[in-house]
Each structure stands twice: as C-alpha cells, then as structure tokens.
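Just the one chain here, laid out as structure tokens, in the form predicted alone.
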Amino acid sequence: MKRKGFYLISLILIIVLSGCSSNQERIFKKSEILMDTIVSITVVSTSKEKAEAAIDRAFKELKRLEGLLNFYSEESEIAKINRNAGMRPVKVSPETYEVVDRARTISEKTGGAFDITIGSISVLYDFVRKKRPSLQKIQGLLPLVGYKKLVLNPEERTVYLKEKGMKIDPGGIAKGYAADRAVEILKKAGIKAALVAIAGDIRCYGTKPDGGDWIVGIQNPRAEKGEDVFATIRLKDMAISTSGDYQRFFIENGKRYHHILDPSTGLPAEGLISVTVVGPLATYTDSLATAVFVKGLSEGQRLAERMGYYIVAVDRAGNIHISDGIKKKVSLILDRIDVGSEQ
C-alpha cells in the first residue's frame, strides 16, 4: 500500500538566504521529494563544488534510509519485520535497528504515549479518502499495540514482534532520525554549517554566513483563518519538530480526525492542536512532539523538559504555551490562534 499525498510542512524556513560575508561564505540549497514530503538541505560553504558534493551525499543517505524504513513499501526492512510478526526475529541493518531501539527508549520514557507498534491501527486510517476504522475494529486491534511486545537482540541485531498481526510504524521518528543522519554526513564532508528540513522535522548546526542564527517559522495550525506563521524561533546547533492536527486530517460530522493517534485508544489524541519540540536531536524532537501531543500540555511539557527538550504548544482554545527555556528565542507574531467556533 502506498501512502498518498504529502505532509503539510509545519515548520517554515525564514530568512535562510543571506549575502556573502567577508570570507565569501555563501548559502547553497537543494530540495527533493523524499519520504513522502519535500526535503530541503541548505549548507554554508565557500565552494559551490564542495557544497553540492556534500548535499548529494546527504540525499543519497536519505534515499537509502527511505528504502529501509518505508512503512508502505513491501521491500523495506520495516515491512519484513511486520511480515514476520509472531513468527521469527528479523536481522536488520544498523540504521533500522537504531531507529527501533531509540523508538523503544522513547516509548519507555513516555509511558507509551509514543509507541512505534501502533502500525496495525494507523494503517487503517486513510486521510486522502477520508476513511477511518470503526471503533469495534480499533478495539479488536488494540491488543496488538504495545512496545513491551517488541524484542530487540543487540548481539544478533534482530527485531521481533511477539504477536502475529503486530506492525511497526516508524512514521513518528523516521524523519527526525533521517535529519540527524543527513547532518552527520554533511559534517563528515567538511560542511561547517547547515540546515536539513524534512517536512516538519529540522536539524541545524553552525550559523548563517552573516554569523546569525537560523530562523524557523512555526506554522499557524489554523492558517486559513489568518497568518501562515504564528511565531519564529532562532536556532543554533538544535533540532525542531512540529506535530499538529492540521497536517493530515479530515472532518466528519463536524469532528476532526487526524493522524496523531493515542496508542492507548487507537483514536486521534485530543487536547492540543499543535506541538513544537526543540532540543539537541531531531530523532527525539520528532518522537517527543507526538508524545507531548498525546500526553497533553501539562504532563507533556514536564516530560519533554525532564529530557532536556522544550515546547511551543497551542491548545484547543488557541492559547500559546512556551517553555521558559526557549522563551527568549521565540518571537510571537500572533498572541493567540483564532480557532473560530471549534470545540
């Protein structure tokens, strides 16, 4: 089954381009369609040839990771793990093993608010055709969701799902992990500053040619009602990810059904409409954005901050909440989000 449609980009690059500085550093940028979305890699370099070669290497790595981690491709290692659920462990590449291992760690730290084994339910939602599974169907599949039934063997580098019908869906962590890997490639290629954006998952390091921080805009989750961006944030050597109920959704009988599922119910999580997480690694900003959304504001913020990450969240009333640790880096364009008559 192929996923149709693309993620709406929820983090918008702002003021990326800059004039040459005294040492002739310049901005070079390339974008491609990968991982069902737009991927942009922006680097700072004094050499066009060096910049282009580094960007091409990073894209090559992203394409390789897409082949390993694609939930919707029968050829991926994720699909092989899922096909062998309840039957046998599957030996996988170091990268796939690392993604699953980190996902399990996040599942443990979040008490299952993020759970990579949500796949048996997430696959039933179709946000293009506006179809969702029945409550009875969801309840029948809930026993197949549970990270504690995920068995990892580091010596053999195998992944095993204990029950037949279980499915790993890495959609809540793969893009962040890929952004981190792309940054590793760029650093090894000698690039001193760069920004990798995979839809709403961004990782940057270094500074722009003028010495300034990278500036990213956080998308208004109800953009049709006004400004496209409700805030900007200055970043240096950080990652940022957003999860929102506006990225993949449909409205049925006045109710919004979106892709951020609560693993305990199999239903779309409620309480927030947008969560942006900022911190050192995109692997964790990506997965924590989902976990905070599911946990809700108070518990989710405490969880993120205990792990050294910070949030910008919008609740269902349109109020904006910002962790103290990043308030000085955030500039609000709107004081609150106009959610209209939504409840």
Contents of the next structure:
Amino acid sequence: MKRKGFYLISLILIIVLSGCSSNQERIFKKSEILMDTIVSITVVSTSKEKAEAAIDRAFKELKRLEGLLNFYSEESEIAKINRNAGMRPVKVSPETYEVVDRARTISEKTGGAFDITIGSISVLYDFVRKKRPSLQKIQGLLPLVGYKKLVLNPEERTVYLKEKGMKIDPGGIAKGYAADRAVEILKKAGIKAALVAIAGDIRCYGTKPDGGDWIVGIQNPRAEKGEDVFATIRLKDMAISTSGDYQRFFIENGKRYHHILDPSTGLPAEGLISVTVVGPLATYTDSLATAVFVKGLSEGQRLAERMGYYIVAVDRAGNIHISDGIKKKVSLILDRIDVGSEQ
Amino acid sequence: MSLLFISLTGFAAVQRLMPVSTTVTIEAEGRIVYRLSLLKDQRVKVKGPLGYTIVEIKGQKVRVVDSPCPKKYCVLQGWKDRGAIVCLPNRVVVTIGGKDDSQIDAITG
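With the form predicted alone already on screen, would you show the form predicted together with the partner chain?
And the full complex, kicking off with our chain again.
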C-alpha cells in the first residue's frame, strides 16, 4: 500500500514538473540603437515566438515615434512645429500632440523648471566639442524660452509657438514617453511582464519568472572614483529616470558645464549632481528628473511627491537623499558619493 | 546598524554580480562580432553600414581610433576603461564589462 502511494506521488510529481517545463516563463531580451541611444526590451513569456513578435512590434512603434519626435531631423513633426514658429499652427499626430501636452503639464506644475521650449538655447551647446554659447548670446535668446507661449488646440490637434525662433526640444521627455508607448504595445500583445529601457528612461510592469521585482541600478554620478552603481531599487509597475550632470558635460577652467539647463537662465543648473525620479509614468519620471534637478532638493522633492513621484538625489557634497515613500525599495551600495575636489 | 547591513549586503551583491570585467564586447548592427580581452593589446576592424570602425585596446583601455561617421563623436570620447562607446551612424557598440551577467535588469543614469 505504501509502495502504491509512493508511485502515485511520483506520477503526480512528474506530471506537475513536465507541465511546468513546457509552460515555463522565460526572459527574452533584445537591444537596438534607436533615438540616438541603446534601447533594450526585456519580456517575460512562455513562448519565444510570442515574445519576439511583441518585442518587434514595440520596436516598430519606437521607430515611428523617433521619426515624429526627432529634434535634429528636418522630417520630424517637431522640426515642422519649430520651422513654423511665429507663423502658423501645425497639425500633428496624436502622439506628438500628447508629448507636447504632457510637457506643458509638467512645465505648469513645476513653474517652468522643465520647459520643452528650451530648444533655441539647448541647440547652442555641444558637449562633445566642448562648446557653449556666450552669456550675451544666451541672454539675447532667453525671451524665446517660455511654455506660456506654446499654444495647443485639442480640437484641431495643432501646436503653435507664438514667436519666430522659438524651438521645442523634446529631449527631456521623448524617451520617457516612448518607454510608456512601448509598454502599451507589449501589454496589448499579451505580455504579462516586461521592462523597457531607453537608455536611462525605464518602465517596467509585472514580475520576473521567479516572482521577483525588476531590479534597476542607479548610476554613480562620479563613477570614475568608484563603483558604477551606487544603489539598486526594486520596481514593479513603475517607471524610473535619472538626470545627472555627468551624462553630457565638459569641464572648462575647473567648472563643469552639463546639459541640464535652467530655463530661467539658459545655464546649467547647479545644486544637485544626480536626480532619479520613480513613479507610474516614464513620461513624467523623465521630465520631472530635469525639473527636480533645476528646482533643487527641497522644492524639487516637494513638487515630485505632490504628484505621487519619489526621488533619489545626490547633492554636490555627495550626500544621498531618498524620499520616504521608496526607502524600503532602495538598497544603497555606497553610503555617499565621493565627489573629489571638484567645485 | 541596519543601514550598515544594507550597505554591506548591497556591496557584496554588486561585487558578485558585476565583477571587474576584462571583457570587451563589440557589436555591429545588433550582432556581437567580437569578445576580446581588455588585457591584450590589439586593434580590430568592425564593419558597419558606413564602412569600417577601428577599435583599439591598449593598457587595459579601449578607444575608437577611426570610424566613417560624419561627426566622429565616438573617436572624440577617447580612451575608456568602463562603460561603452557607441558609434550611432555606423551602428557599432563597444562595451567594457560584463553587465549582461548581472542580476540588475537595467541601469538608470
């Protein structure tokens, strides 16, 4: 009798195990160069074919968005809006309209600390060739920066920049928006869990095959002095983005000039060296990371938290600040960042 | 104490997950074409859509010597001992390190 029981249990186990192996969830990942960066899509699926088809569909959408939103391509809808600044409203696709509309929302909520109309000034910086505009030039162009001179018409789906020379630069929001769109595509394709990383703008949902959260490392803003990653964060159904003064920069006479510009001065924002924002939408983590960087720690953190977003920020002394709401999700690898002697 | 514990375990985990890698991976048009050792000085040519990108490893550092891209951003980045050098126009990605093996799913920053 005991022996029979043993056989029965063995049989059940074999059935269960074989059932598992044929339907086992696995991770599939693909990377491509898109939107001037490396884009990786990771999905959890039981089927290779289903995973690949979903990933390809998401990449196709990202390519389409790149065509619409590329600041540097004459063919994009953004370029068309900019060319027609001060002349006429431009009818755009629902996606371009949505990006600009959400950008304006963030501009309003942050009092202009994030401003998509920074284009006439951002275009003057070249961080690879270490070029920056003169103070005089910046001051001359500052009147062309201002989201209040951005006119959106939802009925006509048009975007209009009121003054000639104004330029929309979607650099601080487009990648986050694209990550959100890719996630929508993957969900529609029946993927239960995935992570989309457009460089540092990341959105994930669901859990990994082992049931665990997605783990995202936060880049050490002074990695040349130590670890590559200063913290890890566990995420589920969340987006995360980072703005740092180390991403695109050059140093001239001991001073660091980086790409996060304060729209009120046209100059690189000072106070923090890295801001990571965590929350539901990558469109907002992307743009809020810039806004918090510009606003500074206390005001920036308040702004983000009021919108239901959390921050991990590093100040100029290397101290790490974490919103209470995500402290439990963050594991620090370094207690502080070694910023060296740089001023 | 708890902070110290988190800090130490985090450190240990990442040390394990992200060993100081001596591997240089070169991808062209999404395909891995070379896995080289950072410890061996050498030069390789990688074919992309615009032509050949030349990558050099010397003294445990990597650089792009030349590439048929118009702006030469990849060349201007100079020597690197970590991270990646990307030539977007010629679709060549040079990665130093073995982050692929880590349990970190992505890095923001």
